[in-house]
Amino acid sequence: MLKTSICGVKLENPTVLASGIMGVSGASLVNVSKNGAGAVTTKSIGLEERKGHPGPIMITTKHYGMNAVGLSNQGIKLSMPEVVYAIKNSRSPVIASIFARKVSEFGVLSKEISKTNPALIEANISCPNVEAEFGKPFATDPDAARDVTKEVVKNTKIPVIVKLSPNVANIAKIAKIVQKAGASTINAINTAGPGLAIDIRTKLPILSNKTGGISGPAIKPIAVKAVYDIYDSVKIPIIGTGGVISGEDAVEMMMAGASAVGIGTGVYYRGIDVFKKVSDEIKVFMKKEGYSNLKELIGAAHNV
């Protein structure tokens, strides 16, 4: 009932661990898989080790999460064994996420990570909390998004996901451009913002970086709108990410056009078994409403 696929990669259910802190190690990815994720995504991997921003790097309220992790990672050489471990031991397909400062570095990373043979490669071109260091995210510039996509695709035979930013005037236009450049899947969206939260007692920003990317329930309508718009513009699958914490959230995202749904901050709200909980809730909804498979849900809002 819950089976779906992304570029020929089969998922037992449509939930996908979004790239973030739960994907740092191979053991963590395997643990998430055991807790029901249909696929798991590594934390974004760069060429060299990066410490990221100093703490505090994350806050969570009942309405939203905000983080400025700063793309911390141990670099491609040390990350590859972790990816290999996850691939060998995970029940779910493993997606390798990469990021870079330059277009050429994306090519190097794509070639290197392909040696581990992940199911899919995700090009993270849209992180909003390192703008001061990296400049404008690639995802906010059509030409840059196109160039990065071409470079990643040129250096691998593995299907490529491009993760887009909501901070653009027309995300569907960007999606169409990266599809033409060779992307096999779109992931929409990355965190929104950046935003700012202030401690009213100290009068200081809560995050050490001051600003951070916004996630959680507050951004779900933005993500649903992005997926809805992209669905009408491309012929490739979409992973809908942003604010999904329940089965009904996931159904809404799929009706907008997503073939699978990314879950990140939802782990905070409902625990590491949020993937199983969401999948079970999707089943309950489908049985109650008379749906027999996910294909009937995907894009359903476009057919009324």
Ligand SMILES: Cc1cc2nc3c(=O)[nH]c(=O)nc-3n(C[C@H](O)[C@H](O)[C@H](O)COP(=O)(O)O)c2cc1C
Contents of the next structure:
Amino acid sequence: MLKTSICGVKLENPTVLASGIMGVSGASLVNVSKNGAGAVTTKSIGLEERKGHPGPIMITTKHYGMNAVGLSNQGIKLSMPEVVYAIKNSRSPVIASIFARKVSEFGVLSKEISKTNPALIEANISCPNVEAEFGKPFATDPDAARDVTKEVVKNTKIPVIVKLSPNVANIAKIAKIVQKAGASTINAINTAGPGLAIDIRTKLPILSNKTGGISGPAIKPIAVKAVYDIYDSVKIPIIGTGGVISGEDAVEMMMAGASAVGIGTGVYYRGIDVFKKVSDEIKVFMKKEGYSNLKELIGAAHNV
Amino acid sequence: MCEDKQENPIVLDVAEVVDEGKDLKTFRFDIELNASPGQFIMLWLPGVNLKPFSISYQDQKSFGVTVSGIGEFTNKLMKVKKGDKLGIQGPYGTSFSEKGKNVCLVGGGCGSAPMAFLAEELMKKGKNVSFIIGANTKQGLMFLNRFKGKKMKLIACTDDGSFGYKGFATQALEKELEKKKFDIVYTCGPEIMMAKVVEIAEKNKICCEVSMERYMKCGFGICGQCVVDPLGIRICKEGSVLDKQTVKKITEFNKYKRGPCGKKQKFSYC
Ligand SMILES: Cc1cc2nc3c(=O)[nH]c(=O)nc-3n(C[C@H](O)[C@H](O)[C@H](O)COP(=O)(O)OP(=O)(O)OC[C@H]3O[C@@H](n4cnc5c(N)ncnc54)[C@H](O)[C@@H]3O)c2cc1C
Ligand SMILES: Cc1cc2nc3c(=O)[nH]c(=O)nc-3n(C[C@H](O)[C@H](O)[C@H](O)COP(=O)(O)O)c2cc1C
Ligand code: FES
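Return the form predicted in complex with the ligand of this protein as a structure block, the form predicted alone having already been given.
What follows is the entire complex, opening with the chain shown before.
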């Protein structure tokens, strides 16, 4: 009933662990897959090791999360055995997320990570938390988004997901460009904003990076609109990410056009078994409303 | 589903700073925390960093953490004075269970911090508490005055014999076990010590609970920085207090831990 697929990769259910949450080690990804995720994504991997920003790296309220982890990772060389471990032991397909500072580096990462043979490669071109170092995310510039996509695709035989930023005037346009450049799937969205929270007793920004990307319930409408617009402009499948906490959120995202849903901050709100909970809730909804297949939900909001 | 959930540092004025030894200080805050022994808070030095510390003291209207100055962040904390502002987030993590009547606590170095809070809570519950507190030298032994004359057995030990029993806390534990039967052993300290405590508990067929430390960034279970191999569980969420059975399944225990970029770092003991 919950089966879906993303460019040929079969998922037992449409919940996908979003990049950056519980994705530091292979064992962690395996644990998430045991908790019901239909697919799991690694924390974004770069060329060199990075410590990330000092703390606080994330705060939350009941409405949103705001994070600036700063792309900490052990670098491609040490990350590869973790990906291999995850692929070997995970019940669900493993998506390897990569990020880089330069277009050419994306090519190197794409080539290297392909040796581990992940089900999909995700190019994270939309992290808002390293702007001081990296400059504006590639996803906010159509030409840069195209160049990165081409470079990643050129260096691998594995289907490529490109993860987009909501912080642009027209995300559907970028999606179309990225599709033309060879992307097999779109993931929308990365965190929104960025935002800023100030501690009023010390007058200081709370996150050490000052600003942080916003996630969780508050960004769901932004994500749903992004997916809705992208669905109209591309033919490739979409992973809808942003504010999915419950099965009903997931159904809404799929009706907007997502073939699968990314879940990140939901791990905080509902626990690591959020994947199982969301899957069960989707099933309950489908039974109640008389749906028997996810295909009937995907893009359904476009056919009324 | 998301009701009232919030993780945000609350900034408080430090109510009191207590010198506990060389580069060892307790920071007390006037706030009702309602934590259980074994839990920790994330402590924010505004504008600098946020790191985990176990709750070492708690009463009706205040609580404290005891910090050992060992690096950049903790050395900055050593300069914090009464009235300065620090942020707290939490309490987080699991806590020690309350099993049996005769209990033994083994604390090494600043691992004695959560043990002290636990000892006081267990005494209140009327348990027979033996508290083995170990350090390299006398300057590293904390809370000796705090437990002086209390209805419990305090066994202080130092590696160099500068105070109390000369030898490791684990040797003191073995000696106690020759004299007495315990229902449970609780431990917090260097992993090499805790591994030995687990081994001793195993041999003597007694329950054992361990408080483990791993590099933490968020403290509330989202970033995945503190996960352990091969279980993939989060020490900030499924821990930091774990029972013996779980610890035995953690193959990296007493072997390696992951640093801030996720890289494995072998334990080096000198
Ligand atoms: C659950 C838990 C409870 C703790 N309770 C206490 C306590 O009661 N008293 C106390 O003095 N210390 C405690 N610590 C350890 C304390 O967090 C570190 O000593 C401190 O973060 C060191 O920071 P630094 O910059 O001074 O040192 P660094 O030079 O950066 O590091 C020194 C050591 O501390 C470890 N460390 C550094 N940053 C972190 C981090 N963010 N999370 C975990 N470990 C880190 C390093 O791996 C290294 O082994 C606890 C740690 C954890 C995980
Ligand atoms: C703590 C944290 C770390 C993140 N790190 C990454 C990352 O490394 N790479 C990436 O592509 N997205 C990262 N993201 C963004 C998420 O993958 C996701 O796109 C976003 O949080 C929106 O989904 P959510 O509302 O379900 O969290 C991170 C998000 C959070 C909360
Ligand atoms: S410290 Fe972030 S998950 Fe444990």
